[in-house]
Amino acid sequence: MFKDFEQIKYEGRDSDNPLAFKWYNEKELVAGKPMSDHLRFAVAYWHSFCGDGSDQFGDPTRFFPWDNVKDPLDKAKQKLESAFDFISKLGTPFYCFHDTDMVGNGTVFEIEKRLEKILPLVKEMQDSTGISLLWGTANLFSDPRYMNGAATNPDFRVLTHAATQLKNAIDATIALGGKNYVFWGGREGYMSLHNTDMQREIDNLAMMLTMARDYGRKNGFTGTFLIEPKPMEPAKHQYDYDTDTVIGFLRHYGLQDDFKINIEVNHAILAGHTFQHELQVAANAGLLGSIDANKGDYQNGWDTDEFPTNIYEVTEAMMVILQSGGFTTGGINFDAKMRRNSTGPEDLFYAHISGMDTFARALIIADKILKQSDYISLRNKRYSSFDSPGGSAFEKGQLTLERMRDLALEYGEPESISGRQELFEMLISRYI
């Protein structure tokens, strides 16, 4: 499919070749390493590969060659090959998977077998190639037997085949040296409250996911468990709502140590949230493990799944990212898909083009805020009064509220103190 292509290149700012990067230069050393080991761009299996163009509104715009073959191996291996091509010509580390993807959907063993037998040839294009599995997950949302859910599904036979799926794809993240397994609950949530027993199937859910961590441990999954937050849709409201939400979840059913979020931004405005907000509560808990990379469309109230182009929105992302650590075994997972009137396979190169160039400006952008300019000192200036003695001792909680009037009296009426908000806004826009 993208026989025509060549590798693409680093060719610099000054260049007019759409099929190259602008800003991203995997060898270039930002804070201290490559851009690659900061960024770790993975493609998304099923968006590249399996999006045809279709919506609720109509037919598919785009078509593959593997579409006609009718023996579901032989598609599988076709789509394969392709993948592989593409994500090779574009230079990225990474790629991430649903179990039908890769092999097509079907009941649950139809599946199993399948990937059983792709799974070799797989590992075979990951040693050719150099490039390895962020993360793996099951698709437990599209087939019919999941329409009122899978872990949380009212019907306790559905969650054997939901649980089948689920050991079947870790065994296959662990096959291939997944560096995660992510967990997105696309119908874990209802549709309505009146037919819901929310805490038994909250319950239930934590239940599921023990059993997936016990699994995982058990037979050599060294890596990260991620749970993805999102709002609703398909269901009404869905139990990962958001970040705080998932944190909530974890803390109380004690999976925090093995678990950490993924986050998407179109899922973020979704929950009424921007990106930068959902990434430092994540940090601020120290359960920051992925992303998946996308842009939302603020006229439409759903996900659109957009490549990133919003460079101070990404920017914003990058200094929480930067300053938290960074990624270990997380990455940048390209979540997106091209418009339905996209239809040619250059398109697929433009747009990855574009969201990798982002994420490095953003990343460049958003070091030199942090190192060069005052950005970090005026807003710790904001809480200087916490490191006074008073304000120690009530941060180590030394203080009474009687002892608190007391100072109050001592102090007299706070003066009024600027935020200083849009001179963080010039900060920020300086720099891009």
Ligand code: XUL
The other form holds:
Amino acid sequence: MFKDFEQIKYEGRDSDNPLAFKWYNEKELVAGKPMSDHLRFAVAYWHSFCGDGSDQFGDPTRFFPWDNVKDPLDKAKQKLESAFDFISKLGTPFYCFHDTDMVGNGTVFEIEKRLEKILPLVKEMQDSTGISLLWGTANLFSDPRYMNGAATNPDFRVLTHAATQLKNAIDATIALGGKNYVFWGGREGYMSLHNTDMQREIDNLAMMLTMARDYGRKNGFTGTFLIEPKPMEPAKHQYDYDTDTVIGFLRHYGLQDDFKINIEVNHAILAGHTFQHELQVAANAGLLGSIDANKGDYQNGWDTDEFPTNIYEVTEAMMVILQSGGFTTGGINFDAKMRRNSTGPEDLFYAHISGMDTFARALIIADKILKQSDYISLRNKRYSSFDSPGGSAFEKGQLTLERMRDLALEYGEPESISGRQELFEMLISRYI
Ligand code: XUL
Ligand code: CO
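Having gone through the form predicted on its own, I am curious about the other one (the form predicted together with the ligand); can you provide its structure?
Complete assembly follows, chain above in first position.
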């Protein structure tokens, strides 16, 4: 599928070659390490090698050379070869997949059998190209058996099938040396409270995640388990609503030492937040794991999964990521799809090159803002009263309400201090 393309190279800012990087120069040092180490880019198997452009209103607009191959395993092999050819030529160090992206859907035992057969080939591909698995996951939302949920289904028998798929996807992730294992709970939520025992469903979700954690650890998985929050779509109410909700859930059920958060840009927007907000909430809890990079649409209320190009949004995100110390096992997975009317294989390159350049550029800008500008000192200055004897005694828990009243008397009416939001914004624009 991608045989007519050559290795994508860095050509610098002045290049007008759409099949070259203008900003992403993998070895270039930023804040003490190569760009590739900061960004840890991954290609998503599902959008890139399965997404055919169809939507609720129309048939496929994109065709893959393996579309008409009958045998699922032959199909999987052809897809695998093209996928690794694309990823190698693009030069991202990682990829991510759902079990069914790789081998197609079927009964959980058919999926199991096909995975067993394809895994040695995938391993070979990884070894010969040097591409690694950022994360694996199981698709527990597309098949009709999951229409009432997977781990939160009211029928226990469905849970046994979900668990089988989960076990096999964890096995695959371990066999391929995956750095993380992701849970996105597509159907883990509800449509109507009338027929839903919410407490029971959430307890069952926690039980399934606990089993998955125990199974993974017992079998040598040393990576990170990640939960990917999303407030709705396809479920009306999803239990993993946003980062704060998931953090509360993880702490309540004692899962916070093994799980972190995988934050997706468009999901943050659907939850009524910004991407930066979600990143900061996770960073505050020490649970910022990984990100699914894309771009939402502020005019509509669904998951458009566009390739990221918003330099303001991404710069602000990179500022949070850099300040939190960056990724460890996580990275930046392009959970993004081309528009329905982008139909050529070259479009897949354009989309990823543009997204990678946006992040690389944002990384450079964010590093400069943090290092060269007054951004940090301006923000610290806003809180400097907490470094005074009274303020620091308060933060240490040494004051009472009575003592606070004495201090209020002593200080007198506080003067008004500007928040200077426009100055901060000016500073960011200037560096961009
Ligand atoms: C759906 C979504 C998924 C997860 C993996 O909105 O983001 O693709 O990233 O299941
Ligand atoms: Co995602």
